[in-house]
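We begin with a single chain expressed as structure tokens, specifically the form predicted alone.
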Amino acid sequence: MQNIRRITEDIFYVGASDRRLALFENVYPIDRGVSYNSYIVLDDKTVLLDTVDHSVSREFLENVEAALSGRALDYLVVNHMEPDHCSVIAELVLRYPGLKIVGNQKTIQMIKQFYSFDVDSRAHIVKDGDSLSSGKHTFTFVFAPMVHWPEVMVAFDSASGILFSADAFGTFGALSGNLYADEVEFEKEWLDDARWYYINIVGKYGVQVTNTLKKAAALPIKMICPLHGPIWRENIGWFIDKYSTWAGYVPEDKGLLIVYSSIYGNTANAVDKLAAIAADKGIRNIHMYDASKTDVSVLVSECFRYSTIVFASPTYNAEIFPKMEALISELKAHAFQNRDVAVIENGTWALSAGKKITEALEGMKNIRFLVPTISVKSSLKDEGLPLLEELAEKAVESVNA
């Protein structure tokens, strides 16, 4: 059964949501599912903007057929060639023999890598700033390389003021009837997923995102239609500001984040004491995560969110505890920077985790250490409390700066 949604008089949503998928990209646990957005314009020429993942292909194809209502599909604009947005291209080619595929040179090359049909005969290659008219609508293509693949572009429709933004401004989470961000409690129910999505999927490429935002600022945008998550038609500036913050690698919130690993509970006890001391000194925004129980992608997102971070880990086989090591590695991969940090290590006979964490963080840009590494030998003792007191004082200064 088709389930198309009208966006404007002649623009329709033809995407679908997947609540069965457990891991997005086989990496990120998505308990709330994900939407795969696609849009169709019914003008003198018909234009489909991006396709979907195989998991929702049946619903998508039914939606496209219903929206066209017997008309041919003239153009497919491919803003992004990642398989969750391009898995149905070959099926569309079979169903609509006259279909032209609009993309840049890198897009067309990637289509050839995924598919074996005659791509060149269907290719309509565009350059940065080129436009395509379908009649009333004119689409201008703005290249956005590495947001987050090298071929990515966005399409701006001057007639409607809609920016079809590819993966930019997307978020995890399936759509549940409400299509627009202003129809849901976005800040309360969706912002964490939006941050998590951005930091893990796009976050490494902050410079490229900033450049794209500068290009977008010159456009008279009335609506943003991303490839994942709700559509933006109100309070757009607020969400763009969030993207600017994330892309600038600056903390979104002033607060103390404590991420720890603990084998037998002694490291956990030490950071629990630290959190209590910090609270007594006036810090109200304290968040703690056990790295062994929380997916590393969530930890990466939270590290990008907060201003002040404590990493606490036992030594394990003379190395960093594996779950903490995974987090540090992921932070490096995502260009983590511009934070105040502290390191707490634990060990009974070979303290080395702290040195290795510190060395890794020192290799990242503009990381400021609040205090030297604090070493706990087996368990926290009274003589270790002054060190936690000092760290808590420095954390107060950092959070209040």
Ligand SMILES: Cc1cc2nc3c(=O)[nH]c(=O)nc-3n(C[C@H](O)[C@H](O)[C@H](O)COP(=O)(O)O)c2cc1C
Contents of the next structure:
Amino acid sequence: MQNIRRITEDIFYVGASDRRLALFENVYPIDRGVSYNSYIVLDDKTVLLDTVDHSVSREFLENVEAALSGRALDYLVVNHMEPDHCSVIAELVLRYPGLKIVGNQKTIQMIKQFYSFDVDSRAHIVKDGDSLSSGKHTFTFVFAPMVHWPEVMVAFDSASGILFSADAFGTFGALSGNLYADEVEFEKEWLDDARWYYINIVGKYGVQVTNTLKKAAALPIKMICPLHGPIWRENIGWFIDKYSTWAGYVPEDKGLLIVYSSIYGNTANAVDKLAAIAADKGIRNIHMYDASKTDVSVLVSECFRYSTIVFASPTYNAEIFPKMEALISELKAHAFQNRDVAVIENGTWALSAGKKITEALEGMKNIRFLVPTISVKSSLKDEGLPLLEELAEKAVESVNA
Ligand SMILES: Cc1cc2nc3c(=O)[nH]c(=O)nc-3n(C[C@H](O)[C@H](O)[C@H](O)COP(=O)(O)O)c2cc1C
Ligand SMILES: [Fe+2]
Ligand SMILES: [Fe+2]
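Return the form predicted together with the ligand of this protein as a structure block, the form predicted alone having already been given.
Shown next: the complete complex, the earlier chain at its head.
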């Protein structure tokens, strides 16, 4: 059964959600699923903006057919050529032989790499700032390179004021009936997913995202239609602010994040003690994670969120404990920067985890160490308490700065 949703008089949502997929990009454990959004404009010419992942292709094709109700599809705009939005292109070409594919040079090249049909004869190539009219609607294409992939562009429709924003402003989480961010408890129920999605998918490209936000600021945007998650029509400025914060590597929340690894429980005990001291000193926003329990992508997202972070790890075969090592290397891969940090190491005979974590963090931009590395030999003893006190004191200053 088709499940199309009317957005404006002549623009419809034709995407669908997947709650089965365990790992998005075969990496991110999306317990709440994901939606693959696609939009169709029924103007003098019919225009489809992006397609979907193969997992929801059946629903999508039914939706497109129902929306067109007998008309042909004239244009497919490919804002982003990643397969989660593009796996249905060849099928559309078979169903709608007159279809023109709108994309930039890079997009068209990528379509040729992914597919074997005759792309050139259908290609409508656009440059940055070019427009395409379908009748009442005029779509202006703004390139947003590396807002996930190099070919990414967004399309602004001046008639409706809709920004078709590709992966930007998207989030993990399947849609459950409500299509708009203002119809759900976004801050309470979606923001963590939105941050997790942004930081892991495009977090590395803060500079490019900032540039795109500047370009977008010049547009009279009334609605943002992303390729994942709900549509924005109210409070758009609030969400754009979140994006500026994340893209600027500015801590979103003042708070103390403690991420630790522990084999036998002694490092866990040391940071539990630290957290208690910090709480006694008045810090309220304290969050602790065992790096072996929580997915590394969630930890990366939390590290981007908070102002003040303690990393604690046992030494493991003269290295950082593997789960902590994975976090540190993921942080580096996501251009993590601009935080107050502290390192706690543990070991029984030759401690080297602290030095290794510190070296890795020193290689990142604008990382301030609150105190020298604290070393715990097997288990925390009374003589170690003053060091934790000092760290907690510095954490208070950092959180209140
Ligand atoms: C596989 C393995 C390798 C380890 N390698 C080292 C090491 O290279 N240097 C060291 O000082 N301790 C090493 N340890 C010991 C732990 O780092 C040490 O016992 C630490 O106190 C454990 O902290 P935890 O109680 O938080 O797990 C190793 C332990 C294991 C299980
Ligand atoms: Fe993407
Ligand atoms: Fe995507």
